[in-house]
Structure formats: C-alpha cells, structure tokens
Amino acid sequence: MTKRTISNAEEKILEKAAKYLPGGSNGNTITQDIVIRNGKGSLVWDISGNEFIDYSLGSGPMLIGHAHPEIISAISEQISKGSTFFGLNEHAIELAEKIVQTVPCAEKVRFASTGSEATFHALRAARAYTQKQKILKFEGGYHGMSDYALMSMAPSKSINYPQAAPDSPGIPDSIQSEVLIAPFNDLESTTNLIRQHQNELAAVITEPFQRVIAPIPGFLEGLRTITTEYEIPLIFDEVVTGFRFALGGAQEYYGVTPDLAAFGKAMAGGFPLTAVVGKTEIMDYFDSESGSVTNGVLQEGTLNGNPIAALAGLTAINILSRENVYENLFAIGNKIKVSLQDMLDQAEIPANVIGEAPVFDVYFTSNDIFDYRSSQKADKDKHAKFTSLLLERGIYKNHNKFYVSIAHSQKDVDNTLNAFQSAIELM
C-alpha cells in the first residue's frame, strides 16, 4: 500500500489554518494534518492526491455517497431557481409529508440546519409542553453543543449520579441544577431516578443507540414503559441513527417508539438540514402565531427546510427507500465489523468492535462495554495508534467510529480489511 504523500501546496493550506483558525482545525474530532480535496462515491482524497477509503462520511451524513449523482442533479436544478426564501416552499412540504410517512413517531415535523439545533428545541417543546424545568440524559450522550447537552457528555471524572458535570467552560453553573443523569443500560438505576423526580422531569432524552453502545434488551422498552407512566416525555436523538438503522431510524430498527425525536445527518445527503418530529400534542407548541397552543415556543431559522437541502434530503430518500439497500448496507457493515474482531482475536488483541453494522467501533479491551464508564477503561492509546496506522494505510475515519456507507464496495471491503492486517500486525 503507498504511503501518504504531503504536498508543498498542502504544507502551505495548513500554514493557513494554523495561522487563522483556533487551534488549526474547524473544531472537529477528525485528523488536522489531511485537507479534503473531493469525495466521490466511498472515496475521498486530499490536496496532495492521496485516496482514502472514507469511513467518516463527514461524520455520517454522507450515507449514500460523496456527490451523489442524482443528488447533484436534483440541486443543480433548483440552484438556478433560488437557493432559500425563509418562507415555505414544496421541497420541504413534501419532506415533512414523507417523514411522516416514514418515521414511527412522526407526526408533525419542524426543520432545523443542526443537530444541536433540533435536540435543543425538542427540550424546549417538551418543557413548554410539561410546564417543567429538568430533563434527564444518559452519562455519555452526545446531543450537540447547547449548554443543556454538554452535561456529563465526557466528564474526566466519575461523579455520583444524579449530578450532572459541564464538559466546557462558559456553561452558566445553574444548568447543573436543571440536568439530571443517569447510566446508560442500567435501566433500574434510571427507573429510580425517575420516580424520585417524577414531578420536576420536563422530558428524558437519549441516544438510542449511544455512540456505538447498542441498547441491552430491554433498555429501551422499559424507559418507554416509566416515561408513559408518568407521563414524561420521551425524546429519541436520532441525528445518527435516524435513515442510518432504517428508513424509519432506530425507533423502527429496536421496535420502541418516542415521543419526540430529532433527525439530521443522513437526513439530507449531506446538505445541513435536521428536524424535530413527534406527537401533533407537543409539536403544536411549534406554533407560536396562530394561537393554537398557549404559551407557543420560538423556533426560527434563516435557512430552515431550505429547498436546496430539503430537495436533497427527499431525493436521498427516495434512493434509500429502493430495494436491498438496506440488506447490502448491512451486509457490508458486518463484514468488516466482524473480520475486524476476528483478526484482533487471532492475533491475541484484547478487544471488543462494538455497535451496529453502518457504525461501529473497537475498544481494547477485554471487558464488555455497556456504557460510558466502561468504554473509559479501554485503552485509549492504542486505539488512537490504530487510526493512525490505518490513516497510513488509505483509511479514513473518525476518532471513535467507523460510518459504512451504502458506496462502500467489496473492493472497498478487500482493501480495507487488507489494511486492518498490516495495522494489526505492527500492534
């Protein structure tokens, strides 16, 4: 396999980027030496011309490929026809219609441009809903950048739960007070937390699949269960998982059904557009100007369901809705997840690939992980030794997850798996 290759011409872009951008990088958790030059198909390559196989997939929204042809000439139309408006348009009319149609939960649906957008105002529907304050989340979860979702994110510490650590500096202390968390996968523990604070709770809100940690059965149904007996609003964060696990995202995949949940990533093809979707009860506190709530919430976006993206997000359904696609998908996913394992096993690794089969993770370790505390006790150094063994070896991918692709070929598998090898053999 030829080893990387870095240009004066990129040498020099990253002179830029160390000079004018905070710490040399956009904020992503992603290798800052390589600058992408284009994507096509599974495929990407740097400014020096090196190709990667990609299993970033700009952090999973490119689920149908890089510049996906009928992507490209369903927005080259409507380019040419104006790019957003504020006001509706039938692009994102009838993306909501097939949301509906598609997602378990969905009834009405309110567009946003990202993740940390759409978990946001879930919250804030919730508690206008509720008329309370605190939300429970997951110690782990990751649900975007508001002060609300970095509690307990990536604490570096272990503190008793229910208490809730900010993961950043300028996050006002009295956001503390207002995040209840609780552990991933222990449904007891949250059952409990939950019954003492039945009376505060506005909603619970969690990954359904958290990071690359699967739900233990049972999980997911008995949180279900507690929230329908209290009456608490459950929220699914499916900015990952949502068309990733199925047409109708990990509420269709494991079979639970939220009521509300947030939409992004694959969503659109790439395109920034994520939604809020749910029970017609809560979402109408969406509708802050015609009355039919009181007490509406605001929820305004320049650039919400654009008819760019929202144009994208329907052609890239319809491509995901064709048949097989989902069978291949997870039948590539599993070939590589599971070769994986088996080459760390023969060659006396400790470790665990965990997840589903369109993403997926290795720990090293020996333990099970099941959630945050026990995927800490992985070693994390040879983890980050074998991302950049791969790197070396044409593989590009996130600092903590594998995306497989409906591009990614068996030419692709071959290499990649040739890749894990060499990589495996100089650990």
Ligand SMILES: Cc1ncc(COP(=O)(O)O)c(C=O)c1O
The other form holds:
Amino acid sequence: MTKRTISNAEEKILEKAAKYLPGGSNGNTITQDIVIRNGKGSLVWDISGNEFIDYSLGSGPMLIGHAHPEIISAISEQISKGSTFFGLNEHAIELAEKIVQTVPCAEKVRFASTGSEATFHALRAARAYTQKQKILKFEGGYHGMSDYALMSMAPSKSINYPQAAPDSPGIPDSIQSEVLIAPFNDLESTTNLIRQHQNELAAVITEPFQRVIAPIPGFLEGLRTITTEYEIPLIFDEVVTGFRFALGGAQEYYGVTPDLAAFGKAMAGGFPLTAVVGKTEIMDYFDSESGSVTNGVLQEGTLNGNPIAALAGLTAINILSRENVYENLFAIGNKIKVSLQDMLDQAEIPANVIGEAPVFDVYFTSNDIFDYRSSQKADKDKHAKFTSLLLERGIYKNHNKFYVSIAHSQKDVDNTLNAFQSAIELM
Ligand SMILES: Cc1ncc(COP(=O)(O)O)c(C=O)c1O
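Switch over from the form predicted alone to the form predicted together with the named molecule, please.
After this comes the whole thing, all chains and molecules, with the earlier chain placed first.
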C-alpha cells in the first residue's frame, strides 16, 4: 500500500480550480485536493497517477464500473450519428419500454436529466393530480436540490415535527409551509400526521432506503396502506436504489409498490438521464393533449431522453440483466460490510455498519440507527478521520456512503480489507 503523492501538474490544476470554481469545487467534490484523471472498472486514478479502489462510483451511477467496453462501443456508434435532437428517438422509447417491463410501479415514463428534476416533477404531477399543495417528506431524506427537497434534509437543530427547516439560504419562506416533516421509520407518528393533514397533502415522498438507513419491517407497507386509504400519491425516490437493489429497484427488493417513482444514477450507465415513472392516471398529467387532463403539467427539458444517455441506459440495464449479477454484487458488498463491522468490533471501537450490501456506511456509535436524529448521535469526527485515512490508503468513497459496483473483484475486497486494518490501527 503506497501513500498518495501529489504531482506538480495536479497542484497546478488545483490552483486553477481554486481560482475559477467557487470553493474550488463543482459542488460535488469528495475532497478538494484530488483531480480524477480516469477510471476503469472498479478503479480510478488521479492526475498524479495514484490509484484508488472506487467506492464512490461517481456518487452512484457507475454501478457497472467505469469505461465499460459495451457502453463505449454502443455510444461511440451513436455519437457518430448525432448527439441530441430534441425529439423522439428510438433509444429513449426502447428504454421507456424496458423500464415499464422491469419496474413494478412503472406504466409510463417521462425522462429528465437530473435526479433533482425527476423528484421535483413527480411532486408537481402529484399536485396537479390531487389539486392539493403540501408534501410530506422525512427528516434526513435527500431528494436533490429543489426548494421543496431542501427542507429538513440535514437540519442542525431538532425542531418539532412536522415543522420544516430550510437547508440552504436562498429558498423562499413560503415553501417552508408547503412541506411537512416526519421521522423516518416511525409509522405511528407519520400515520397521525397524514391523518391530520389528509385534505392538504398532495404527496408523500420517501427514499425507500433513506441514505444508508433501511426501512424497518412494516414501515413501507404501512405508508402504502395509509396513503392508499386517503388517496395520497406515494412517491419513492429511487435515484440511489433504482437498478441497484434489484432490476426493479427498492420497490421490488422490499416488495412495496408506490404510485410514482424517480430514477437516475445507475439507470443511465453514467450519463445524464433520469426519469419519473408511475401509474398512467397520474403520468398522463404530463400529457397536455390527453383528453382526461385539461391542463397538462409542463415538464420540458432540452436533453430529456437524450439518445446517447438512453442508449447507455439500455446497455447498462442489459448488462445488469445477466445471470447472477445481483447475487455477485450482494456477495461482494456483504463481504466488505460484514468484515468492516468485525474488524471494528475486534478493535473494540464502538461502531455500526449499516445499509444494504450495494450501499452502506459506518457510524461510530454503538446505538441503533433508524432515523436522522439517531444518526446524528454518532461521532462525526471519527467518521471524517476514518474516511481520510482510507483515502490515504487508496480507498475513494463518498463522505457518507460506500457504493459497490459489479466490477469490484475479490482482489479489490482483499486490498480494501487491508486498508481497513491499517486505518483502524490508527483510529
Ligand atoms: C435519493 C436521491 N434523490 C435525488 C438525488 C438528486 O439527484 P441529482 O444529483 O442527479 O440531481 C440524489 C443525488 O444524490 C439522491 O441521492
């Protein structure tokens, strides 16, 4: 395990980043002192030539690994025919068909370019359909960058439910009263809130697996029951879990079908394409020509259904549809997840490795983690130190999760466990 060294070339380009980018970043940087040069399979390299096992995967999209030869070949052919047309193209239509065949709630599909847009448009469609305004989301739940999504995503103080707290300056005060906040995994409190606000609620939106917190048995099922009872659309944000937990996403994996869902990341093999999918009776609100809907919900986008991204998505889904792909992904992910817990236990460091095999992380606490507030009691300094020790040892991960790909190998696992051991000794 060689320690990372930074070349003059990398230092120079970092100086430029500091000069021209606010905060020296694109707003999505794991650390401000690495410039990634290339990736292949489960590995990435920085400009200085240091190699990392990649557990960030571009923050999720690269589930099939970087620079997959089948993706390169498919999109190279398409690029030579043109990159974007702002109209129908065969690949986007075929991708929509594939999604409908694969995802339990998907009867129709509307493409967008980012996960933030997909969740935002799902909420708009639900408002148009119900002719109501408010949404209920869960504290700590992440749904992207819209004003509605940035409510109590990472509040610094605990305030009483269902009061929402904005996560960023620049959000109009008026949005705050349109969003109700509930505690994830607490079905009783959530049910009471839904009952109280049934006449105002246009939608309940949730990550079925919130960040790295799995739903406790009965929670998603209970949400489904209560939202059905009051005819409030239930939206699953599957931007992380889609095509990762199973081909049909978390809704297949946990066996609960929402009315609408947002997909992104792994769905497009590393290209900017996302989707709102769901029941025809709601999805038809995106159709301004439909006889059943007088005023269609506007959802235009220059790159909606872009042919290169759509073909990359089709190719990625093809690769993921092969035999034993998910069995292997879960076996590799579980091995790393369980080994990390064992090693921390042996070192007598209080820690909880939580999540599912394809997405997990460690929290430095011996307490159970089941919602945002319980997650905040963990030792964040220890976590930051562990992440940075891992980075020095060739492990590149997001600050809040490990993403595992189908390209990670047994050799990657062995090297990762060595890095864990070395980092744990210094904790
Ligand atoms: C659950 C979830 N929803 C929505 C988003 C937003 O997606 P994007 O970054 O493509 O806008 C993310 C991004 O990480 C996410 O994790």
